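Taking the form predicted alone, here's one chain by itself in structure tokens.
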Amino acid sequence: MSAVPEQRRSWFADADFELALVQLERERPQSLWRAARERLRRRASVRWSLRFLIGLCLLSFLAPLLPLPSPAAINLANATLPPQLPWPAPGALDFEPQYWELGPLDAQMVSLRTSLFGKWRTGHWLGTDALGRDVLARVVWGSRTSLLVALCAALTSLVIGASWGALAGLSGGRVDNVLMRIVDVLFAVPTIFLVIFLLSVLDAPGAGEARLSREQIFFLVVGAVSWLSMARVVRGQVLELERSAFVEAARAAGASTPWILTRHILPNVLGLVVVNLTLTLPSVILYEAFLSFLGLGVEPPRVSWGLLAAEGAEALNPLESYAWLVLAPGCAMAATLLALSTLGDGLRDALSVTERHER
């Protein structure tokens, strides 16, 4: 009886057994998300893009707390000041809390900013516009609108688009036909005409206090059209998954369509949804900038990157150049779009089944 434990101890202490354990650990199949996370860590461009986007989101959210000049404060004495390096004045003591109508949270943050920094504000580090408003403050506050539009489109695509496409592909038959014909009808409506129509109806005189602001109308329109592409993409993926063995087994076991949708279909298309979202966000930001450039986006005194670019383009003339008015929002928008595109490409490659098998 005593010989068996000794043999086991000597067998477990064998170096060949330890080497076999290490080899088995290396060859153990990884989950999709774990393998994707490891591939993303090896790409420096994706890491820096993610850090930039996180920093931009924090900067945008904390804009009322920062010691920046008021983005709506007009000072004609400082009109069209160009950026100067090094900065002649890092700050001044003439801050005035001049804003548009703020929400409760933003109002509290502005009050806390006044308590922390008093009258001190940063200098005009990026220059001023034709009305003497600080360009840096307007770019930072404008990022809130552009990022909020992108977030609105992302949440709408995630909730409506993924569920709509999955339900259409899983139901099939007449239900699939009806749901996708609705998507085709909405695709056929020109979005610019839809914006003009909603602005003329909801922003009409006599609507009273119940009317929506132009910013809310814009969010409504973006949400109404941003999920359509997602629905088509998810439907195509669901049609492939529907013929898989685990879905057929669930149907044979008597599982309902909503149960199969939530337990089997949506978790398997989640990677595709995440990639599609990251690649959709740049187009939504560009779309917001385009409509704001045409005057169909947010209305002054609120700001967005598209509105700032439109104001900067109006200030350009052959006699005198005010290039910083266009370069500031343009560079901010370009950096954000580049980071989103890089992150989307990295997620697409990391979650690709083909690349996963190749590795």
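The term rigid core refers to the maximal set of C-alpha atoms that superpose within 1.5 Å between the two forms. Since this is a predicted model, take the numbers as computed values, not measurements. Residue numbers count along the first chain shown, from 1. Compared with the form predicted together with its partner chain:
- Splitting the chain into two rigid parts between the two forms separates L307 from A245.
- The smaller of the two rigid parts turns by 36° against the larger between the two forms, as judged from C-alpha superpositions.
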Contents of the next structure:
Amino acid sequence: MSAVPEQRRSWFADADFELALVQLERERPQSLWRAARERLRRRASVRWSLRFLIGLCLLSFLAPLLPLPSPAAINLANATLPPQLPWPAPGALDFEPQYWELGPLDAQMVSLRTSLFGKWRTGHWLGTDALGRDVLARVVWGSRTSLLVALCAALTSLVIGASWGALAGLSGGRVDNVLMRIVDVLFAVPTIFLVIFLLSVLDAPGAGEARLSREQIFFLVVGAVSWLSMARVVRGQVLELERSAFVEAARAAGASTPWILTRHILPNVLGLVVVNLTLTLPSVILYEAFLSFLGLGVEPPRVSWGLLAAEGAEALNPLESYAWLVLAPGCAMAATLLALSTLGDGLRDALSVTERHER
Amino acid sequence: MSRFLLRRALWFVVTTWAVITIAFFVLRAAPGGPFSGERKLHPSVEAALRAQYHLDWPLWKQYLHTLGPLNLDERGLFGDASDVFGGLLALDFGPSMQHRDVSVNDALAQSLPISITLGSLALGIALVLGLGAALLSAQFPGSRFDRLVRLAAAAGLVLPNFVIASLLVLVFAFWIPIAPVAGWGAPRHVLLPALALALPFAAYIARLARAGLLETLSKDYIRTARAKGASESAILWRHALRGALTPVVSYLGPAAAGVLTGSLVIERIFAIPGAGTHFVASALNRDYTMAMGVTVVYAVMVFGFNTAVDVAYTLLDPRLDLEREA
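Form predicted together with its partner chain, following the form predicted alone:
To see the whole picture, the full complex is given below, headed by that same chain.
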């Protein structure tokens, strides 16, 4: 308010002037992103979802470093222990570093873990499965697969899907027609065919030393089939923006095409892309579970949430209830997907321009 | 409208052809064949089998034979000409390569009705549950019921369907025994699988419809209707619901195609002899003819429902003009 020049003050009664300034300050145009961030921060559910997801990513990345029992060590003497009371259960000094083939970074983390904690491991806080493997350790290690699958799908939908849709929407005409017909055709081919085809071609014994591991193939496959809807959504949005009044106005005012693209189209599409991502990630994680149920997912002894949930669902029976086997991965999955969709909803509300002045 | 449908029909032919071609070459490019199973066959037996199913032909000839319309084997055009028309254009998918003595047409005729019955029942349940919850919840936004619906809708979308199905079995087949665990044949067998299939869809529909309703309720024409003195229920049912249905319909199109061609997981858990099983089994066993059959059925369903969705848009929103959009 001090920035107001002295001589102008006399035009108004002081009180009116102050009021007008306050009004102006409140209506000051904000950048889309700043306004969105502001609105996101105000929602507790979004804050908690974000915290949860960041924590989960850290936890799954640092899994080899944690003093958890080994997720693959079979110990039939401890089979199907329920989650123990008093909780948390006391630890023990019998850690055996049994894993599947680990990458170099993970192997280093495991050796760091043994030098840090020695043979000490946490107790079976969430019980054990039919082969005596610790459920908590399996859920934490399983999160790595499920999150990586989601990450791969996110990257392909971003890189292939978004640019495919943008290219179609921007070029219009024949190019648009051809690109979208390809998407239509791919939509009409049963996804499971493509998955099985890719799995069997890439996993063929003839591929030699350069062969990808089953896990990498799996990530590739899920990525390859998850970009279609992103392409459709982005194309629709780009088309709508191209036709919209404000782009027309910018063009009439003499704005160049790159300017319109970066200044008007990109910001408006980005929001939708981010929202669509947070909504596709849950469906990809569920698709991983579906493939694991069919036995097309990661290979044991590796774990994923889908595999754990499938094993747990199989162990559900009325005579002897091993409910924790399905509850542990189920709850982990449910919490993650819930956090993702809460974040997505929050982002959608925060980025929707029409609601900017509400609330 | 008729011009739109004509264009669609033309596209349908092109798309289906493309899908068939992709499925044909994709499956044959995959390593292995229908007779390279666990049990190793004697080379002469395998050669005889391959000859019987024309797998010894060059690929282009197999492709033409699959596609039709001219029958290329010894009873066809170049043979004794007793059966000239064959292949997909004659709607003849040929014999299954895995299930001996069963034609793909017969297998589909047996399993598809089961999947369609189950699927349409599940869709009905999902629509009633989802729309009902959304209507009630949008009428009193922020109420306790609204919060409950939002929570239930969120919960239905975060669990894999095999977990939901297993929980349903545990509760409704063992703890409160009102339905059989698995099987197919009697009407009571339908209950649990249809419910398990419907719940995730109901959750999604409730979510979409609630958001759509709330958005529509803030539109100007709703305010006009209120100003004119229309009752709340008339506003909700006659004016708002129509606008809110658009996202639901566009979601339902592809979803219906998936549900009606059979849900693999549900069919496996409840031991239902539906068509969903054929999708995975045929691709895994390289049952080329069966795979082609399910591909065509699926593509036709997807295309049909997408067209139905576009037609439904015009019914829901008279401002849309399909002739122009197409």
